[in-house]
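This document starts with one chain, in the form predicted on its own, laid out as structure tokens.
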Amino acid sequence: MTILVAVRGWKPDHWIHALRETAPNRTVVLPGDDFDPSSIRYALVWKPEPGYLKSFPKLEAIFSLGAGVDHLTTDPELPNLPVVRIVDPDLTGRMTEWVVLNVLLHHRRHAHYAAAQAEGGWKPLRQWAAGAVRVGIMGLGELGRDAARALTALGFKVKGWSRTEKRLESVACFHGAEGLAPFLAQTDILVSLLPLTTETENLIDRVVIDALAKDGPLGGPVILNAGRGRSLVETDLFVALQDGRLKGASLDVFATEPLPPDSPLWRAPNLFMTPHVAAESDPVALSRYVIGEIVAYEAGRPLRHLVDRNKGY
């Protein structure tokens, strides 16, 4: 059974070398190849073209080769077909680092050290405990939760919002627009790992970024966005930061890919940015994910990690 690979944006060379030696029994091909498309009965893709998955009459499960699904959920010719998330500890694992990474950025101020040493110049600042900054995650997905987990781990105390209600061990958990208001009101660094749907667009604006604690060790409240890129109202905090409502922000996802070299974003002060690299795919270990599934499937066995198309996510 034929596997079609369609990515746009980064080279699938290595997904198509990974494919090939975890399921050397299977043909794995590319949008331009010769080959039926009668023959496709799974697709692992990353922004294709919208429309284009219609065009396999046997396609029976489309695999998204990364943490969103938007890029899917957006396209009104979607077949009506299982879309499977990438659910990975991989994924995850590397989603964690980059959010574990970032706040200590902020908490322990290293633009401030950065900029001192570029000076030459020795400039201490009072070091807080992580016990006295408060973490709040938006999103409690299994990214959410892991950076949750870990930010525990550190001593933070970590607060957690979702649209539905969850719960987590050792983490204060709100739900739902009643539950916003508290939650901003009681986070000195706010975490963004949520989806992109019409609920989630735009929910980071000016009236979000001015309702997070102002009472906190760091002067002020800091922004994280490894979530989805149009979440986020990017000239809301462009503005922040420079009139000093927020004390910084770390990026790695933006509404434009790449950024574009006009953006203000470039220039904000106490921004560190990465581009679109938080949770990047590896192809070996997301390959035996995928035939994992695909063998179970073939089994019997239903497929995990299934979107909700009425959820987006």
Ligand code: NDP
The other form holds:
Amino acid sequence: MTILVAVRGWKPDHWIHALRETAPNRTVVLPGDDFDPSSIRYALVWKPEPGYLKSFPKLEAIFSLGAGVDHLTTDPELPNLPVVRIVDPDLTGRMTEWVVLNVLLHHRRHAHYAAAQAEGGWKPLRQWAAGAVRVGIMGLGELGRDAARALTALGFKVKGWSRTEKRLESVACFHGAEGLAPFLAQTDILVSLLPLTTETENLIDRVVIDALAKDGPLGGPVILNAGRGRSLVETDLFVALQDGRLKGASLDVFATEPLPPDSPLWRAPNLFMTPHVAAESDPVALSRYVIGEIVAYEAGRPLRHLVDRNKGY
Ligand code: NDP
Ligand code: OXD
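Requested next: the structure of the form predicted together with the named molecule (the form predicted on its own having been shown above).
Expanding to the full complex; the earlier chain stays at the top.
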């Protein structure tokens, strides 16, 4: 029952160490180690080389080491096996921290105060209560629901948009193409926690930007994206920040990562950027999650949190 760990762009050492600590009786190997490909039952992966996973004839399940699975669904040679994604309070809590932090940075007008401090200026601005601000969350999945809960607790007026109909306490829910315009029209701060699929690619463009509420207390709408970079048309966001149709933005994910040095986004006004660290996959927490799922599966229980290949998430 050998476990393969293939994490492109991440250091594998912490994963190997955490997995061996969590499951000392299992063999854990890395690509390049000396092992028999037919010994591999489970692959724990992040951005594996396309086609790589078809090399293991007895593979039973693929575990994405991130909540997003576009790094797998875009592989045309992905074997037809169950793909399990991360649903874990450690990762969810990290994302909620990022969302709350960035909503508050804009709500509390932090760019203004940071600039004033740099100039040695004492420049108070009027401050509204959270209840005056409408936050709209695109994606009411594991991450969107938790962010909605935390923002509601702070007093923001929260609404959400998803593909299928939802009912959530204290959150006005919209869904589908017909729900998008009314959702946007009542949103001052838009938060995208959408997966990347054929439907969500380039979804947040100038049409969406122009459909956001313009009568909110922040003086213009704000966009946060921690879902996937390719859901947002970066040039449309940049132009809207430049010409003032958008008051501000926060981005954790980008169409090309790392963000190229010549991207105009580096110099966009009132834009907070983080390098895809909103919700890091923690080796200790997520090794416990994955081993727990494997143990349950081997005891005869069905695998949970499976990706639906037709939906793409
Ligand atoms: P889930 O699969 O639990 O939720 C996805 C949500 O998006 C669901 O509510 C789904 O609707 C909605 N959705 C999907 N397609 C559409 C569509 N076409 N129109 C409207 N709504 C849609 O995912 P998670 O919440 O766990 O994660 C969301 C994404 O966050 C990940 O896919 C990943 O890209 C990103 N992420 C980013 C991280 C970072 O560090 N920046 C870390 C972790 C994840 P429905 O409920 O109807 O199915
Ligand atoms: C994830 C990510 O999907 O890090 O977990 O983006």
